[in-house]
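First, one chain by itself: the form predicted alone, in structure tokens.
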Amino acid sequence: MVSAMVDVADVQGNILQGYRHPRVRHLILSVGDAAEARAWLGATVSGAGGVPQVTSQAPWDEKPSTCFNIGLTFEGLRALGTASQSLASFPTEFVEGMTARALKLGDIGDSAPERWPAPFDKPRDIHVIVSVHAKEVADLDRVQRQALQNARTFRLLGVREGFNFHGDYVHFGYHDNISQPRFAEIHDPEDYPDPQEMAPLGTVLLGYPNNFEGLLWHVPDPVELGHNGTFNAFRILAQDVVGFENYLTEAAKYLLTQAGVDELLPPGAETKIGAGLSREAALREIVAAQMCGRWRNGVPLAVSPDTPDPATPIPEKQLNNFDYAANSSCPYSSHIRRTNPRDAQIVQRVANNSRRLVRRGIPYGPPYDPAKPDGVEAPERGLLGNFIGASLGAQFEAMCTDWVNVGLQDPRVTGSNDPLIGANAPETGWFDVVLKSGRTFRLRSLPRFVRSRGGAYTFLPSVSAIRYLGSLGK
């Protein structure tokens, strides 16, 4: 289903659809040569100069093999010789950068940019990102040595590279890119049923109507260098798998004490949860959905509340089909719950739709093996993470401040963090386990499982945009 409200052609591919390659490459570039950068860039959208091709939103016959992206900086727009005029009318927590915007993030502790490893550690250096999707290593490391021929036009300041390991599954274990925004004018209703309605295009594109009724984003100036545009949070978010499976066993064995614990599980309903499990492992497999608010399977708590693997079985394009109902048996704060409370009462009601966000994700670093323990000098696993929409300030920084990391949208949650990737610490973190009654047990001493290890805003610019940048000094 092509838009005609929108040309396709003109939108960077892997906003509005996604690529679904196993691999990926980000390259962060500084600009060595200006002139020689912006020659680069028109080269990009021309089929001159023998670099990679961006590749549009444009429907393709046949998928290629790899797909390629450009992400700018607001200091990466300053170093091509943006005009100062445009360079003014971007946004502010654009123009200051995610490190200024640290605290609005949860990026405290651990996570703080001061802890960033390079090259993020220097976040004036970093001007481009450009993001290789393809089949193979072989194909990033073709695309690579094609970008990057001339050593004057970019400095290489670092390379991030992620794979699928096994499918759409993250470290955690959960199976991942389910749910996302689909837009009136780009997805066949009738595909992936979801009573949570369409996005409007401006959810993600510059220039579009959104989710608020009168209200637009404003477009960079000149029109040429905004419209089709949208912005991009890109993440490295490190995740400790093995602290997280700890504190499910933690979390089980406190339940074992408690009375009323045959309300969440029925002696005898291990089965249920997974053949062979004893008690232990059921309920810490029950711990897991409750705080990511599905099944590890992607099956949602909202459907089917007692069992990862109901009688019939729910087809991957019926995962979304569920809101949350006054009786939900979603935990109102749960990681799906939170970041995308659908059609749920919140205390911002007119927030329900409007801080969705287009995720693109992969994992990144060895899978996690428990019967084959990390040794002493463990290695990084996480997620490269690129959360993508109109406005960086009311879409992503808003739902990390207010949903994330305060839980301001529900009374019952408000003091509470995100239990997978909120800020949590172990003195002051905790999360409900809800019972069909409605009580609850509280797991208290809930450590923080995700650390910011790197990132960075930036602009993703149309291809008509690409073209202008590419032309500026002629």
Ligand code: HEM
Given for the second form:
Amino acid sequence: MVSAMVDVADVQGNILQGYRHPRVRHLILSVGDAAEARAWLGATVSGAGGVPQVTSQAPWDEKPSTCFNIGLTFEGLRALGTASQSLASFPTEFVEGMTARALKLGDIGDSAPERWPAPFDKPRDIHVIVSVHAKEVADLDRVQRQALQNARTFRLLGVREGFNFHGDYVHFGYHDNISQPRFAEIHDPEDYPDPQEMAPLGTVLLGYPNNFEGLLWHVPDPVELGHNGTFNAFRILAQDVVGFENYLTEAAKYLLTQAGVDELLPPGAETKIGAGLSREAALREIVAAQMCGRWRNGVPLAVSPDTPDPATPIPEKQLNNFDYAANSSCPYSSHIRRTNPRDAQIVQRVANNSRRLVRRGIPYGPPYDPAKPDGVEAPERGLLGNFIGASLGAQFEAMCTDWVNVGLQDPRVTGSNDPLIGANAPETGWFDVVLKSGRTFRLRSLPRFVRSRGGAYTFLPSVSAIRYLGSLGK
Ligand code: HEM
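The block above covers the form predicted alone; next, return the form predicted in complex with this ligand.
All chains and molecules follow, beginning with the one already shown.
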């Protein structure tokens, strides 16, 4: 990846392009000794003294077996001794931190920060989140040992680890990681046909033009600290797989009682949804597809409304090649249409492409096997999500607040939440299953399937910024 617009060797890796390593370990750290921590940061630029070297977005001939990246919270920047004038130049939402923004993110009730387990119950102690990507656990262990070789530098507050299920599937059984913003000069438009606008670099990096004419996100001071950096919402999102699958069954049973269900699933069309499926099982899959906007195998409803297995199979690279025409078969309320309305008319018109987020997520916890149901103490499972963009407020928070949790983008869904990830409650939650004629079946008593179990807003500094922080006080 070579670009005339940006020195990619100065940008931390996994931002402009994903690593696609099967394993990730996040080390959640508190600064023990500020001077040692600064020296450690400086050493990560070159890998001096056996400290792991930070991985940049510089092109590689051969994929490294491990990658190593650093995120800093506002408290972390402060603990490292960043000048107060510089601290004051960071955006408010980052300064306040994720827990203070709970209402905007739907972190209420069971998901409220007061319910988060350690170390997320003491957000001010969280200073640094180191992310190690690798194929093997032994490599994660080795890099962790190298990173934490000096016990005085950091206190290890907690560890969160995830691993990729075969084929990029996530809990709930969907194929994920298909749609990502692509950046001019970084991605080859021929390689992955996608009719969406290329995202300007300023969508994800500080210091470049974004979608808003005449508006640049403020680059924190000094410029060597802010330029080429970006912000990340690190989220630990527990998924209630059993609750989700049970709801699909309830919804299918309900739909079977409705006159007009044949319009949704013409008799005999069950085999189009899956070989050997009963009517109820086929309806379950239709509801799952409408909630996401994609069939569980990743095929978009907008392209293939009647079957996840079209007669002419859709190649992997074509799975993102669609827009939302006026009569698209993708429900307005579905997860992917809410989080990226593409070309669809929305209430906040200039916002269509301005909230594109780079998503780097990986499942954690054991896959759910219906043949071996969980015991009484069900293990926690979910997604370790990273939602990256140049403005947490105008992108991630705006998406969570008015698109995911209110549905402001389209009056037909306003007042409802995202069916998959929204802060739903059975008393108020609903989702409209859409028929070809435009009629809808309203599913009610929609519970919350995804709960927040921790997280932090981090700044992902450029390589120059890491060097700069390492030199503070010298
Ligand atoms: C456990 C939680 C989540 C699950 C299981 C989940 C699942 C999915 C799936 C299956 C897709 C479709 C695959 C693709 O298009 O790449 C998707 C897309 C997407 N999700 Fe999520 N997601 C979760 C949380 C979130 C959150 C918290 C956000 C942001 C607030 C988000 C934003 C997006 C975006 C922007 C897309 C791409 C839409 C597009 O470009 O068409 N997701 N997600």
